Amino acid sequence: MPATTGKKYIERINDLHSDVWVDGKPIQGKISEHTAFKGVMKSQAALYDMQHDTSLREIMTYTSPLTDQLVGTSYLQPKTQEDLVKRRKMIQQWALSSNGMLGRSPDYMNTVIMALASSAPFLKGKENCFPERLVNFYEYARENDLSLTHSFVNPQVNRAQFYLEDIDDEPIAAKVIDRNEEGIIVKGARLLATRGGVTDELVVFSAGGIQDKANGFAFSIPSNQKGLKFICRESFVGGESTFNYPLSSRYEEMDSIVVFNDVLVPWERVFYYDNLLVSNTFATKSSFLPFSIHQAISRQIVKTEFVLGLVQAIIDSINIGEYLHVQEKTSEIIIALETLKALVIKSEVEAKFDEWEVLRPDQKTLQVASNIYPKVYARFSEIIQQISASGIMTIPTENAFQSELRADLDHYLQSNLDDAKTRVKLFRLAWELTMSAFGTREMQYERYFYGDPVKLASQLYYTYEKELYVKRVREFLI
């Protein structure tokens, strides 16, 4: 089956009947009709339909090397700089559909699986490693246009650097507790599956820091695998009204705890297990980091453009563009936007072939970008709050505009540029992006997208080649 459609995506997820719990209750019936998921599933379905738009087909798809049918560009293994640019254009085309609010749009995990499969030869000949299974799954996902979620993180029980669970206790962090001729048996929990329960598959991948080989593995299983449960946080969908909740009604991506209750992972879906060295190095040795950061920053550029547009729309609406502090704050967003654009292009221009003949965008350049965004996005939220001032609080609901209050609202809430209803819609958007549960989750999400920002900075410091510049200074002093 080639690139899928939105209708087929929704039908597939409904037919899974995965074990998903919200507010202490299991979801019954079609998950696409549940208030916590209907908006985001509809938005994701629209992304799949874009692959069949004749005006976008050249960007959104490419010809499968196996079937000669059109498949999603996010699965493309780049061999040329043009391939890298095509990937970016496709990522940003999808991001434009949600203005970058869908942090886990399908292209993210498609990119991850593509990157891991591109580096599968690293696993060759290593104990309990099965590179051919990883490649087979990548091809299966590509040819069927699967929707994937993932879990890379263990529960936060004790974050001391050398904490180990008592082996006599029931496992907390998911681990392999048994093996048989059918596969491995996994028990315990993992965090934090965004969109858990509304994807075809769950990919579980050890991204490093593993001290017990039983906790180190990589595999994928259907979201409805027996014994697999998704426990969701509280939904941040404020309501179905796009006037009142323009973002959460469309783009709220649920986060979930994944519980494995003696889950059988068939051997054909196990990519590696019980290998500490591989568990702790594959993420860095593979092309996972450069490609996944390239995808993330490409999306974040679109999100930053939206933030800039929102800020300028507020400035125009209430006529505050003449103030120097407003100009300075807006320029911060412009500088961040142009910096991110430049870094992504630089990463493509300086891309190099890895040992498996896949063209990787420059990782160091992208690491710089990934260190910038967690800081600037939090600042964006502050800027919107500061320039909005009291306007971000005077935001009556859609029902108020349909009541006998309409005349008062029209008179007192108009602005220099907009009528009252348009102005309130604009400021409700600013409020939901920065002050609602949805908005604050977005900030936390971007802040920790690749982990602790301090550790990201430390990694950049230790891996960045500084010796040449030190040498220049030393030679100057001679």
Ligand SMILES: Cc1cc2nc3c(=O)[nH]c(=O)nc-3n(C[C@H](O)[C@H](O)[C@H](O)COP(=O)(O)OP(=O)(O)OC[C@H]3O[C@@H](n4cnc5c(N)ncnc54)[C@H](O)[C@@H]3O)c2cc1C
The other form holds:
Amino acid sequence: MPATTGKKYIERINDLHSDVWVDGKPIQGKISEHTAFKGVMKSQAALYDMQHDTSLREIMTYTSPLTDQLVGTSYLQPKTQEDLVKRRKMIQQWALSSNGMLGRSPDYMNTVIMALASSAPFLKGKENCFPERLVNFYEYARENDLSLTHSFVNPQVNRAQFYLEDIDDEPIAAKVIDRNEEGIIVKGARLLATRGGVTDELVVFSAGGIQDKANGFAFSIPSNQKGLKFICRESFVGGESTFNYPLSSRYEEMDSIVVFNDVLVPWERVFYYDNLLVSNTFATKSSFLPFSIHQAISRQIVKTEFVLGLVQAIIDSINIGEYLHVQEKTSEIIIALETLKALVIKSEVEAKFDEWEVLRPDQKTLQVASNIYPKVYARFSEIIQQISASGIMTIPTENAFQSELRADLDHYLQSNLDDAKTRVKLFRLAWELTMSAFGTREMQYERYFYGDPVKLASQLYYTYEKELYVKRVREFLI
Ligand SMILES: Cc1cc2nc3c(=O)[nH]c(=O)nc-3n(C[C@H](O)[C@H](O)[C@H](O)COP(=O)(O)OP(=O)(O)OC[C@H]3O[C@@H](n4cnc5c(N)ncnc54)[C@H](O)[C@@H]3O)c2cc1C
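How about the form predicted in complex with the ligand, since we already have the form predicted alone?
Next comes the full complex, and the chain you just saw is listed first.
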């Protein structure tokens, strides 16, 4: 059955033995048993198993157009509004299992590769572009339920507008340095790849801003391709105890720098290269934006519901619901939640067929949502901290509850609603979500994973149709 299982996913990734470095050491042995990865891999495995739950199969899978087998819904190229709704329901079903903390559940990249392949005809007839290879890869990924990560951004060396790397120097930003009958040779680095090293493949494509055509390409390679290395930051897993670290023990996704040391990308995996115009326009001409934002917002809705639940649970626990500012802060979350829900549905209702007969959710509506979330998510953290006050610091560990301190803790840390242990678990969750390394990384993730919010706002400004309204003002003034 093409829709994979958790066991197969874990075996596949272990068998790759990709070159992944944590804390200056390469991972030896099974990556699924490494402390930095075991929680998140287990959580991802559980997602794949959901595809085989008969009560969820209708949402999680659909029949492959190539075989009569069931494949994952996140690969579905929507042709009807029902397809779009089915995609959202599937995304939210997976998101529910981590309450939206897995920003890179596999449906994100499945969606991206589906969107790019759906727009493959854009590449047709263009120099050094190979649309059929992109479609082949999408079908291969779908039929084998591959897990993918990606890297779009060049290293943060010099972000001045007209900075160009010296072509005579050793490359820093990954570039094509050679080509031969087997493929292109890539050298340099890309940042960042969340989950780099625990996916089957790495997809690399240029999302714009390319000034040197050697830096512009799109391809996918196995994570264990010779010369490919993932350099991880330190792990933010606090520990294995779900009492102490309810989130990082399960959902720490890891981020890595990707280094290409003369990596051969075989021709059948090169989707385009050496074409400045395509490297700078494919991301916006393709359906990448509407579909990837539709996935992200659907997940963020689930995450926002969880934040609201957490805030209200804290309010109930220490009985602060009568205060107006607490009500106002909670309402801020409700307003954000209902706004996001409305926008995602609006994007589906206003979906239109693109020139390649794929039903795209309305892009401008989704762009609005993606401009909202980086701001409101940071505010959610602040609200949780403000309503928790010292509660977020009175959080003894699981060991403390198993020590002779237990009687003191039970007495002094009880709350209006909860016994001490329940109350501490609740506040540990609040702490981990907003103040731990895991939690602050979550904030940075929601701020930046979709790109620089400043550029997202600028993109919205330039692409939004404003002329009609200007005309109304002009006519009013006549
Ligand atoms: C947790 C996390 C996970 C991520 N995972 C991935 C991943 O898996 N794959 C991936 O490809 N990327 C990933 N990213 C990277 C993400 O795409 C980038 O962070 C984002 O595109 C912004 O780019 P940058 O970080 O290089 O910021 P920079 O572009 O270096 O920006 C730094 C500062 O300079 C300002 N600035 C820079 N250029 C301009 C300009 N032209 N105009 C105005 N202001 C400017 C920015 O506003 C910002 O304040 C991740 C990021 C984070 C934080």
